[in-house]
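Presented below, as structure tokens, is a lone chain in the form predicted on its own.
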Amino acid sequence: MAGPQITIVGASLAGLRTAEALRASLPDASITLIGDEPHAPYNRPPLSKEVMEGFAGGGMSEDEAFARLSLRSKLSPDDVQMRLGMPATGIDPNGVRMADGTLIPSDWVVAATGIRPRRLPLHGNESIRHVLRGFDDARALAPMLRPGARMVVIGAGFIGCEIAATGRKLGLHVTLIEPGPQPMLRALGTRVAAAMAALHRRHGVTLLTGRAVEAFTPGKVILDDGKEIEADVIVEALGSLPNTEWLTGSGADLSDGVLVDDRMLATGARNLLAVGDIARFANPLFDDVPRRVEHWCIPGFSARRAAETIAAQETGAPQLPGFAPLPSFWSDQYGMRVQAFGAPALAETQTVIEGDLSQIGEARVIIEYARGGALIGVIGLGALPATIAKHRARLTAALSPKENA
């Protein structure tokens, strides 16, 4: 008897990991992996750091750059049928509809289409305006990153700050514009965000907080206070939007990504699952509020969970209850690694337990994040692996009673 036909839409990290987990658990399944980019699945975090730097300043070839992004996989060409360079446009009871009108028959559909950069709804300077989400974005941006060029980065989240740091390393004059009061504020909290702002300024970034872009004129960015900033290159790093339009009409809740239960099954849709950046789920480690988590670790966790769900449904095997992954993320800026575990963004208080925030970039700093007096997150700035591992273990122990509740 033939195995199930499973279509994974999104040749992303989440899509690839889902295919691997499905192949391991369902050897007879027919698996199709769809991607709108012509490239095989690759790793995105290095784009704003070593790949952008290598493209722009190191003479790195496209092949060398893509090799830096390579994702290790045990899948062979016979394990998964890949359809790259063409997006899915819809879903119906029989399968997934492609942009060329063809239908891929599917017993199960896994949505792994990820996110895209949010753009400013303004006209002007189109020839020098860029985003950085994919390999082709990095390839288009790199020639603009010449020493002495004036770069304006709009948005001081992690991507914007990494781009600003790389720009300074390459010798550009960098202005970083942030509508909020501090860079990376939501993820880091007020005290750590303020320390990171000081770090960027020490490295020569002109950081303008509490400001929004009102218009573009040729070669200039106009702020809401009337200030004009000259620009040779502009990078918009204003957050993201989930790629869920192709699921319209599926019955799933698409109000922010795809709402799923703890099995990664989409609420309101039959045999549809979601993984990675677009999956919105509750994590009992913290509370019962469904959230999307755009961290590198979530694609792997959610991919394995989705594969377990499909395998359990197909074989009748029991599925382990609960889904409570420990979120983590990292960022490299000015040679300093920021590492976070848990949910610092949900914290009410933050406490420096090692080091001094005025010394970030020079000495390690460890910060605890708490809500209701309970530890829910830890961030290390420039910490050694052994140090951050110790604090991660302590956080895991503090959260484990909620996981088992």
The other form holds:
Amino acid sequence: MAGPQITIVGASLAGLRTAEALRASLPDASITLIGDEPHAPYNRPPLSKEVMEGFAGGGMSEDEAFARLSLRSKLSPDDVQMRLGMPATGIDPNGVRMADGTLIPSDWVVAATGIRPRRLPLHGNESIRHVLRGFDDARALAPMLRPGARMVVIGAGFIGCEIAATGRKLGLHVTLIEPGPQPMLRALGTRVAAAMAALHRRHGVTLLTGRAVEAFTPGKVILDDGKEIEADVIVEALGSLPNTEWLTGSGADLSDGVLVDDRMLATGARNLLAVGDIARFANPLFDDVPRRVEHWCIPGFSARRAAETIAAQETGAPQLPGFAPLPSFWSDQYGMRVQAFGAPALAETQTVIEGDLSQIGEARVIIEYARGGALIGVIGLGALPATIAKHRARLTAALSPKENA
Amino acid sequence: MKVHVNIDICLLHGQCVIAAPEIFSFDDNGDLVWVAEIDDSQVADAEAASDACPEQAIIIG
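Same protein, different form: I have the form predicted on its own, so give me the form predicted together with the partner chain.
Okay, now the whole complex, with that chain kicking things off.
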């Protein structure tokens, strides 16, 4: 008997890991992996850091850069049907509709379409305005990052801060504009964000906080206080939007990503699951509020969970309840690692438990984050993972009981 | 099965130590150490560690 037809839409980390896990658990399944980009699955984090540095600095060809990113896969060519270079445009009860009008018949659909950069709704300077999400974005941006060039980065989240740091390393003049009071404020909290602001300034970045871009004039960025900044290259790093338009009409809750239950099943839709950046799920380690989590670790966790769910439903095997991955994220800026575990963004208080934030970038600093008096996250700055490990163990112990609540 | 770590590209994220603490750990110097030869019961954990490595530095097989 033929196995189920499973279509995974999105051929990045989450889609690839879902395909691998499904191949292992449902050998009879017929799996199709769809990607709108022409590239085989690849890893995105180095695009703003070491690969951009090598790429822009001239030491790395496009092929070498892609080879560094390419995701190693456990799949052999016969395991899945890959359809790259064409987006899915819709979903109906029979399957997934492609941009060329064809239908891919599907018993199960896994949405892994990820996010795209938010753009400023302003005209002007189109030829020098860039975003950084995919390999093609990096390929377009890299030749602009020449020593002495003036780069204006709009948005001081992680991507904006990383590209600013990379720009400084490459010898550019960098102005970083952030509408909020500090860079990476939501993720890091006030004290650590302020220390990161100091780190950027110490490395020569002109960081302007509390400022928004009002307009572009030829070769210039105009701020809301009237200030004009000359720019040879502009990077818009203002956060992201989930790619869920193609799921309109599926019945799923698409108010921010795709609302899923603890099995990655989309609420309100039939045989639809979501994984990776677009999956909005409640994590019982913290509370019952569903959130999207744009960390690198989530695609792997959610892909395995989604594959388990489909396998359980196809085989009738029982599935353990609960999905409670420990979130973690990292960033590298000026050779300093920012390593987080847990959910610092949900914390009310921050306590430096090792080091001194005024020494950021020079000596290790470890910060604990708490909510309601209970440990909820830990961040290490310039700290080896081995030195954070004991704090992570305390965090894991503090978070576990709620799993049974 | 053998566990190989390309230490040249390892950036000490430590995700393998979380995914498979019986196979990967840090020594007193903070360097990564691992069990080079694993039995079948440990393969799933080792593969989870390999998947969790942001640098793809771990090869099982």
